[in-house]
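Just the one chain here, the form predicted on its own, laid out as structure tokens.
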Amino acid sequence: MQKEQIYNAAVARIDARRHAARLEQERRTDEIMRRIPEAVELDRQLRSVCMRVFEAAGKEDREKRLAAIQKQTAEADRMLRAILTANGYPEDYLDIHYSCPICNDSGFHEGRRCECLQREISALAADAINQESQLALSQFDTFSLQYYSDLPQNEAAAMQRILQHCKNYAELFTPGESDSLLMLGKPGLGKTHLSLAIASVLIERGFTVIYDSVGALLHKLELEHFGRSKSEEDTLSSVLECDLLILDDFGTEFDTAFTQSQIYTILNSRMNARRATIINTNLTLEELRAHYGERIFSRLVTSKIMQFYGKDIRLKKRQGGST
């Protein structure tokens, strides 16, 4: 999806959800006249009133004429308002409740984008990029613990802590508060899984989540760079202001000036802006601090560590291990 299109998109999400409102404003307007008369007589005044601002128009008395009006419009709604919770009902209730109080859900505020709509828009970036990942969502229950029940007893108890801390890191995730995870371990041990099954309750909670294999992520970001795509993306943007970035087998992209610059770049920024990274890999520390160098070693050792045991979970499937 090119950046036009997913503008377009996420200003008809925006327009979409105004419409809805006076949709409702209206539904709860027809049911107050139904079911109060004293509302219907309040109505008509109402209209009164509206007729009498277009016949003060041009008058030389015109703004104590519109002042009067004002005057008796604002009694007029604070008496609705009181017949409104004599009867049982909000006194807001005919009001227009828009999702974003700042935009009134037009998506601008003040001649610039609103929040609501930056955040569709890079809602819609993200689902772009993470449909083309290789990398699918999975779920906290499908997390088995038996396949670390022959570990060292300290080591099967790390890896219950490793399950219980990310349940609650998906739970209470809060961005520009929650840390980052830097998950370390062989392959195979419930890293990805992991990782995924965080990506999948925060988009559920409505945050911007992206996650591929940094690999991929990073060919792509090469691609755009040197324009050699046809895309009209800015996946580094998107990447630099998700909630959350999910790299996957950290340590396996082609070693080269322009990846390590990125990774720094990603890792820096989103650091500074106190955006929160997950990054899975199967190297060590020690090897980790060879490959990056102390730069890039630097940013990622300020995530919290998660060490991973056990034995290649896929194998012990392949051989009719227990689930």
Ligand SMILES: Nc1ncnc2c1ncn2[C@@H]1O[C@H](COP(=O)(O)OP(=O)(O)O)[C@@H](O)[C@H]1O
Given for the second form:
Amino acid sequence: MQKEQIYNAAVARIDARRHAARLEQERRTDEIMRRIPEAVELDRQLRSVCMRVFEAAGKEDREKRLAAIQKQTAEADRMLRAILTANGYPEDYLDIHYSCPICNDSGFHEGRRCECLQREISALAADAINQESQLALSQFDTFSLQYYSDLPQNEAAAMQRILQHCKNYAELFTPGESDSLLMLGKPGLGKTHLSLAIASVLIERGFTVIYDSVGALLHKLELEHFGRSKSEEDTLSSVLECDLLILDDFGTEFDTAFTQSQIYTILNSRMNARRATIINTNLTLEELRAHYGERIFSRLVTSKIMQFYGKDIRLKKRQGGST
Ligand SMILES: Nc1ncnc2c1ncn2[C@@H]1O[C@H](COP(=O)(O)OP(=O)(O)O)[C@@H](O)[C@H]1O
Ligand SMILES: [Mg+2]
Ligand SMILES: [Zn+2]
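Shown: the form predicted on its own; wanted: the form predicted in complex with this ligand:
So here's everything in the complex, that chain up top.
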């Protein structure tokens, strides 16, 4: 999806919410007017306020009239609420209940995009990115510890702890609080599998997650940066703002000044905003330091580090057995 489509789709979602909130209020009003006849006159008074204010505006004694209207309106409103509670309804039953009280589901507040609209845009942009990289979600329940059972005791135990930690992480994930994770280990040990299992739970819980191999993602950013793709800015802002970013196969990307500076920007701004990132790599800590230098390395190692052990599970599966 291109930037404009994402924006339009997000606005359409907010519009639909506003529409639904108003329909619901109409339905409630009909219901109350049918059930509680005393409410009808009060409702009529409240509805005629606009008309009366409009009439008063042209008159000499408008100040006095407006004050009177205001007083009557407040009184009618108070009585209507009292009648509602007396009949067992919440006092705000006839108010319009918008999903977003900041912008009343208009999507804009003080001339700017409201948070709720921005959230929809980020969610849609994240979906679009995830779809492009064909996120095939691996789950926790298809992750078996069997594959690590022939390892030395301490390594098998480490894998068990990693699985438990990832499950807890996904269940308890809290934006602004959860750590970043750095998954280290040779290919085929389950790093991607567990990252996607976490992603799957978080998406289910309503968080925005972007998963991509770091190479593919940087390529997208580069196209946008140099203006060859039309979805300008969307990838970068989604990458910076999503609740969880998963950068897979860290260290396999094409190495240029641009990619290094983008990686630094991404890690640094997400860290400053206390947003969590999961990084998977086949490199060792020493290799990471040598490859990326102190500036990036020092940010990587603030993450919780998970060392994966074992023999390539892809091969084990192909050979048809768990040992
Ligand atoms: N513990 C596991 N149980 C079941 N399947 C696994 C396990 N670990 C890895 N796999 C599978 O093996 C393949 C390689 O794992 P992957 O997570 O891609 O490894 P890595 O990212 O560490 O290179 C994938 O198909 C994955 O689903
Ligand atoms: Mg992987
Ligand atoms: Zn809003």
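Only the largest set of C-alpha atoms that superpose within 1.5 Å between the two forms is called the rigid core. Residue numbers count along the first chain shown, from 1. Owing to the predicted nature of the structure, the values given are computational and were not obtained by experimental measurement.
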| query | Does superposing the core leave Ile305 with a CA shift of 2 Å or more between these two forms? | reply | no
